[in-house]
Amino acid sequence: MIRLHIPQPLSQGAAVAPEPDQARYLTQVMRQTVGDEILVFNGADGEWRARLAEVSKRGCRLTAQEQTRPQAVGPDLDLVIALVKRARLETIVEKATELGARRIRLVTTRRTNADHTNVSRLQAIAVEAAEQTGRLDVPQVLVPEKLERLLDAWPGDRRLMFCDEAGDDPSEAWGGEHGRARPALDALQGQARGAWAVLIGPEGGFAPEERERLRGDAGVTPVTLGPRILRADTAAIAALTLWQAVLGDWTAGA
């Protein structure tokens, strides 16, 4: 059944009007006439079934007929990605809908090699990621800011699993400020549920001061993707697998 993000309340029997976008979607895409049914939700009032009552040359109505599944929201988890090219970026906000993160924050970092991106657009590919999974919410896409503001400003009850693939030396003993970063799913294993973050930066790597900065915070937990250097959009989606398999909704304690 189609289903569509609509940003206005939902209760039985309430008018919900799509925006045109969506109302040329249902007529002429999709070709629904009156009668016909979709799932609608908005992220506070969980899914609702709803009756397509009107179409005209204006747009169309929808009625909430009833509550198919009550609101929920999944784990508190954000990501933080570094500014990558368009067709990169969008395909991270995609996958990170997907796989249930509640924000998407962009940073720029010292070797980003992108300064700008349309965050209308990416929010619109979050939406259309969220109706197509069976999401209740959508997550949030952040304007850019930079890595040391951010960092500057950050919640000292998150935790930030930070993708640290700088090389590190082999002879050198896992984890603190100077050791090597842990292989992620060994790192993840034990620790408490709760706000976490995952940190991916851009196609260069991290600075050495920002990589010095984040490996000496006590809230950051450093990691290792494995032996092979992976593109920003390969570390998001691997990274967020690995969270979710041990600490967030895929687990049977969730």
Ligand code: SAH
Contents of the next structure:
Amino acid sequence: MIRLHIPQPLSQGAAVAPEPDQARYLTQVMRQTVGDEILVFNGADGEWRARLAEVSKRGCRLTAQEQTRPQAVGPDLDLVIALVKRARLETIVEKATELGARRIRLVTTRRTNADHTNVSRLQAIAVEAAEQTGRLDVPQVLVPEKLERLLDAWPGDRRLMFCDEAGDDPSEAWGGEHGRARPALDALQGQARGAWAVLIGPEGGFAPEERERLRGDAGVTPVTLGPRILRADTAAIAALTLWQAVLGDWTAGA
Ligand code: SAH
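The form predicted in complex with the named molecule, contrasted with the form predicted alone above:
In what comes next, the whole complex appears, and the chain from above leads the way.
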């Protein structure tokens, strides 16, 4: 069934007016007519079955019929991602939405060289991915900020899985000493659930001073994703997958 994110209050009998492009999609692309039913959600009131009540030149109107699923919240997982090339960033936002990230925080780092960002386009990609994947909420895409500033204001109760490609010396990552990166699965096992974030660097990787700072910060778990250097999109997918499998909602204890 068609599923749309419509940020309006949903309750029994509520009238819901989709945005013009959603209305066009419904009536012109998907050829829905009065009486047809779709699913709608707004991130707060769960998911509802809604009937197309009226179609006009100017748009359409739906009536919420009954709740199909109550609102539920997924894990409290942020993806902190350095700006990378546009196409790659769009893939990352889509995949992070599918993989259950709650927020996507864009950051600039010492070696960030991409300065494009169309946050509203990225947010629209998150909405579409949430519609498709059956989520009851849409991850928030936050405007880019400096990594240093983000770390300065980092809340004490949120842990950070720092994906550390270990710079020029990959062998350095496998030391296992305190502060050094450990294989991700080993590093996550036994850690507490709760608020977490995954940090992925830019195509140029992290600068040595960023790496030093991150390794020294309380609450940071430096991890490696194996001996090969992954592209940022692959690294984000791999890291979110591992986190979900150990500490997130892919596990029985979630
Ligand atoms: N240019 C860098 C690679 C950057 S890859 C270099 O050659 O070293 C982009 C980001 O993906 C990295 O900053 C890191 O966060 C993540 N990443 C890629 N491969 C990784 C690995 N094997 N382990 C941990 N993180 C990795």
